[in-house]
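First, one chain by itself in structure tokens, the form predicted on its own.
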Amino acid sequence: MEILIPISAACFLAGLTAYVVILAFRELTSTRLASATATVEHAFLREQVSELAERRQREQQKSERTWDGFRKFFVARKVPETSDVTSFYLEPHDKAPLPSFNPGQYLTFRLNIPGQPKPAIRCYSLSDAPKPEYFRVSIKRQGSPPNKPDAPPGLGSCYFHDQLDEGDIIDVRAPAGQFFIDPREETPAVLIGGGIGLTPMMSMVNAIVEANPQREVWFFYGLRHGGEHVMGDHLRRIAADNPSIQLNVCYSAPRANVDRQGEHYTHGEQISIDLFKRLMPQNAALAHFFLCGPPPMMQALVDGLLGWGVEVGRIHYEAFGPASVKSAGPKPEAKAGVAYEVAFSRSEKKIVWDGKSTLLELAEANGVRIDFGCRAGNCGTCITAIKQGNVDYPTKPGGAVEAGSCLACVAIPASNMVLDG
């Protein structure tokens, strides 16, 4: 007997079974995209803790294996760049595995040069990417300033072209300095060398084709001429091999028949803010610029910098020699209407300080003896004991400073002050 159902009914039926297929599928749905997105969520949060694993692995090896005071090294290659810039690597004397390091950081060496009445303390930046079984330096040999050719050349870079050989020992701290970067960040990077500024921003550049070589990087490197161009031949098969980084080679004052544009070099200028902005987006100002060079050079960069709307905290600079550039954030100053007394208690001599003057520079201005190596806060040669008073940095020190101590190369007073010298 056939059964008969009302045409409302079988509408609410097939209306009921649809609703439960929906109510079905939207479930399936869910389920698959709770469990999708569960899945995305486990997978970044493995990756994060990979991550953090590696890194704690990175920082825990580097502790290991790093050292107090001075280690023993002994060059295991020499090997000339230029006419006046020569590598040389660097090999530990007791075969123990090297930390790792932050590109752009530097070494210090203790020189025993004959005929020198005590050791030279010089700082040097690695001019490589971190090697387990080397460092290496590039080093130019400085002469007599230009404007002062009666004045002896440079002491310690002379020492190493000229003295020391393959085989030969030296004393190495372990690499220090607060100019670096991180090359597993994604950020664009702007890396900036200025003759033999060029060294650490090598050191950078290794690095980020090492551990991310998508990462957008703009590379500038300054010189007068190709006589001066230390490894053209590498950048340039980095520059190729890798589409993400944008290699700029600028000779101030190419040779005629000898430096060709568009083999030797990119541009006929100097680095400036001008070519910055000609070249780059208009986000660039977003990136993180790292400089390296002459002061006056590093100086016009920095001011275009800020000047550019570049945030201080984007712009990161090493000098190199005596010099250093002025602080691109706020300055410590004395309050006014104070002159602050320096005591310099072993001497002595207590001096009215000019405001202006670093400790080192006011103690040489009035007869106190205080050793030095880098002026420029990273040799730790000038450390000295403040028995009473502050100081401030304008310039921030290449390595901690120990409690009670200061750098007197780089520091100058904050209040009054006694110091042991």
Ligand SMILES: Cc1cc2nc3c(=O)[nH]c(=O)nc-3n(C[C@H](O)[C@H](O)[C@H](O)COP(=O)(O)OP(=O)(O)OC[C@H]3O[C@@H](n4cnc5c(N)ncnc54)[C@H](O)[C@@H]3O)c2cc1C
Given for the second form:
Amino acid sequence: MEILIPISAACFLAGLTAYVVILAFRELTSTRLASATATVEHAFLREQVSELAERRQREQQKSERTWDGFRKFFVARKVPETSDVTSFYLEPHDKAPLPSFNPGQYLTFRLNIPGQPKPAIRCYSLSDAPKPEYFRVSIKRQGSPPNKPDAPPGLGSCYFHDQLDEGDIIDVRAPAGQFFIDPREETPAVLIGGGIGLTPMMSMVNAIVEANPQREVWFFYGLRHGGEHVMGDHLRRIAADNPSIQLNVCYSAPRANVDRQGEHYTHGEQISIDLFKRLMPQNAALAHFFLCGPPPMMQALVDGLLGWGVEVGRIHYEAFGPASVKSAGPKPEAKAGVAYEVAFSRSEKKIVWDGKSTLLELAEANGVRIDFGCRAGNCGTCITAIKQGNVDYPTKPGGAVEAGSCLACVAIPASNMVLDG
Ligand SMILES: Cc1cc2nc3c(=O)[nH]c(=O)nc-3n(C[C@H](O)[C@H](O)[C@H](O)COP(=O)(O)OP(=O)(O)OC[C@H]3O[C@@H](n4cnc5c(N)ncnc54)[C@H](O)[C@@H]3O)c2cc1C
Ligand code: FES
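In place of the form predicted on its own, output the structure of the form predicted together with the named molecule.
What follows is the whole complex; the chain from before opens it.
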């Protein structure tokens, strides 16, 4: 793990010193001038100095204090949010400063779970605005699927909930991901979180409140009932303090005599395009939409927004599981009738592509082992070297992919190929 040393700190300090000297000079001369004009100039200059200092600090933190590979963090606090969701506040074990990140990004964890033959790789979105002292993730315990009660419960999420305690050390990759917002922009933002998909939206809304509280934000949080409601008090407080934030909490199955409309939730229905049309102004299609939630909800909303006339470039979404939302962007060329051959050189296997599987699915179905973590193009675990040929990405990967390689979990062949697998 390598910490990158700030390189422009000296320039920044020199610049700041120059400004302070100018300020001091102004201070001296102003005693002589003692005019209202000088006071106004002072205030303006001070504002500029502080703005410049803030901007420089933000840029420095973002670009220069990141790290390669895994870095050790310890669990500083473990805070239950509901019976199934717990927040983990993580501080760097080396005590070096934390980088800033783009609200909406996630952390990748390497979990050494007792009894497991190899570390498990899992991604969790940052659920708070960037803070210099900690990262926060909020994790939902994944039980066995309702239709498979005998299947083992979620490995990574249960490890966090049941085995990781305050003070424990954990391996973490630097924040990453293409799903994020610039909180300082002025364009209205529509933030839509379904279930645990709330987490990146919390990071976004908290960052907007800190950086640009005047920005128009339409916040939609969809869940079944109050027993699943995460960070409700916090959301109600920021909506009360910031009139530009319109909070809409949608319970699809409110509990009788427990959940009260107006107090706990705003709408007794699912989030839908219909609801947007009823609530938002005519020109809402000019906003930027950010979605994270269960794949069926996201698919319905992405299709509905396109149908409503929202441009593709204004719709941003992230899947927490296997990448199952069909891309809203330009589709790769039709593959009907193609029969690309995919060769895995080390396993000495040649397979004819079925026209729909990802390279990871193709490998798995034919006994070729490729390690994976998120299966959504985010964590980088499935990276596979391409010896010959090209790939397409029907779902855009979460980060840049190094030249000559592909993320097998989201890649499909675009020609005959030879892979190092
Ligand atoms: C970019 C990104 C951000 C994310 N952010 C968050 C976040 O903020 N908060 C959050 O809670 N999650 C988040 N996730 C999801 C998270 O990464 C994990 O996918 C999730 O916690 C489940 O992992 P797990 O190890 O607990 O479950 P897994 O062990 O991967 O199991 C998943 C499910 O499969 C079931 N299962 C296991 N074995 C079998 C079997 N043999 N047969 C049938 N079913 C089986 C399990 O019971 C479980 O329900 C994010 C994912 C991504 C990609
Ligand atoms: S498994 Fe995470 S990027 Fe492919």
